[in-house]
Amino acid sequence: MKKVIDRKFCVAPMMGYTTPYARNLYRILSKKTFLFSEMIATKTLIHSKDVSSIIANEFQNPIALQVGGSEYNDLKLSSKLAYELNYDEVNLNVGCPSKAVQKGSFGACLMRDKVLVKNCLDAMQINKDIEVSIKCRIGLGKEFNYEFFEEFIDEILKSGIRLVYVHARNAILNGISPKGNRNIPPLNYSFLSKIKSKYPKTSFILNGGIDSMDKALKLSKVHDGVMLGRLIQNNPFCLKDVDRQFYNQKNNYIVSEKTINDYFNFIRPKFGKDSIYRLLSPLLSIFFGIPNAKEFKINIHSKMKEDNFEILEKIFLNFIKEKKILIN
């Protein structure tokens, strides 16, 4: 059976991100948030040697595996192997706008056949104890127009999901970049609230132009839930009041020593098996907005450099032991 999740809040799929060493970091930060891992192909998915490096799943829980494709068997697998890593959810990418992508046949360029993701999403509905869900966008080109908007929504509810998460964004399949679809098109949130209102038990989650905590503390008692993705790449440690502010939990998470302790005893046994970057970078973000941290930046990426993981571990102790006050 399918557990009771709540999603209230949910930190986006990024890729080159929200790597299996960020959610732990995440995890750490926040019990309750909902995690995305990184977009991943269905044929890497299948086909990789080392996918595993990007879709373990180590007590990251509650947390979805995304995936883009549009071939039925290649969802079913993926499906099943999210379901085999004990991901609560798998959810079928419909918003990403890359070249890449398109070339793959997924993304947001599958908006254009409702049909064809209706029917992706069926086959990936392989058991009833993982979740399956969609991230799509609200319309294609540059013109809003909520008619295309619904017509899609009520083909793809067919398949009987009854999750959606949405980017309150047209995509743009030509002419701007990733980057530039992530703000150029404007935002539409009434598109979201007018849905609702036609599918009152199906979770719409908003995404899109979320730029602080209050601001996505007001949108979800609007919304089913947000989603928030470049807020959370500058600045993670935002995270350690999720569960107190959308949760109405009563601890408050402090930043301490020992943060850094149980994130370096999780990269600890991955140290020479991956880059001393990758493992790292998640952590590189408690510098963020913090007065006088440049000597430790600097001293930081210099042991980087020589790989000195346990001196990396007391040089952030020590900027903890400094200014967790200000980090709080």
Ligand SMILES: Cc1cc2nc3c(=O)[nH]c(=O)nc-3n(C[C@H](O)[C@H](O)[C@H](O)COP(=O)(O)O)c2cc1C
Second form
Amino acid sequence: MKKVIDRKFCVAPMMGYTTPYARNLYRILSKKTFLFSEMIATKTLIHSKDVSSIIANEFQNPIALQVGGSEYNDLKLSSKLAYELNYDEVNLNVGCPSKAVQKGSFGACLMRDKVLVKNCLDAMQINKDIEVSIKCRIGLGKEFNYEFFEEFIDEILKSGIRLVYVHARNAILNGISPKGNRNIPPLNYSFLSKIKSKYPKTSFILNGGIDSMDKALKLSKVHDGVMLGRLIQNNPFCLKDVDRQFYNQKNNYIVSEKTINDYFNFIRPKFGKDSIYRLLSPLLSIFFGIPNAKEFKINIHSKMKEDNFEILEKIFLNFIKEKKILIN
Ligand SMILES: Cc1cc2nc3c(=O)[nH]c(=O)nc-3n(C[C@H](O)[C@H](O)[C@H](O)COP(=O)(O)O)c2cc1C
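Alternate state requested, the form predicted together with the ligand (shown: the form predicted alone):
Let's see the whole complex now, leading with the same chain.
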């Protein structure tokens, strides 16, 4: 049986960013937030010699593995791997507009072929214990077209899935970069409300442009859940309030030296096996919005070049000690 999981607050999949390390930091700060891996191409999953390190899930549940692909057998195998590695959900990426992804016939370009997407989702449903979901856009090109979105959802729901994450802007497949595709096409949350009234039993999670926790909280009350990307990328400590604000838990998490100790305890065994940048990257944005943090940043970057792990931990500890009142 699938676990019953509340997806009121989700951290969006972000390639190069929601690594196993970042997810560990998120899990320290919030026990309830629903997490996502980065998107992993099914071919990479299937052909990699060291698959478990790419998609390691070290007690980070509740969590989804996001995959990119459109070949049924590959998708089936990816679901199997996700299940074996104790993921709660496997999610199909139908939102990424990059040229490389289009060349591999996955991502947002799949919105052109709704029957293919429905068949992909069919293939991914390997058993009753793992949830299958999709993350898509509201359309393709420059014009809004509700009918196109509705017909896409009508078709994919025939697969039986009941969980849809929607980045509520179109994808423009030519002429603008993936970064531009996160800002230039206008947002339109009304498509989500409209489709929800047609499919009340399906969960539609809203994503795109939610740039404050206040906004997230308000939107979570009128949608099935919210998914945030860049706000968390820029300021992971926002997650400390999620369990109380979104999941009615009694207390906020308090950021302290223990946060740093817990994080370093997790990455210490990986030191030397992965780049220091990847290991520390989730902590590099904790200076966001904190006054007089420049000196710490300069110091951290120079010590990263020296690969001096113990000193780096001390600098982060001093930062938290000095700034925890401002952070909390
Ligand atoms: C650095 C970065 C990498 C991303 N990688 C992925 C990805 O792997 N899969 C995906 O579905 N979306 C990806 N996205 C898009 C986000 O999941 C999200 O849909 C988008 O950023 C809009 O949400 P936001 O306004 O809260 O940031 C990425 C976004 C960023 C900023």
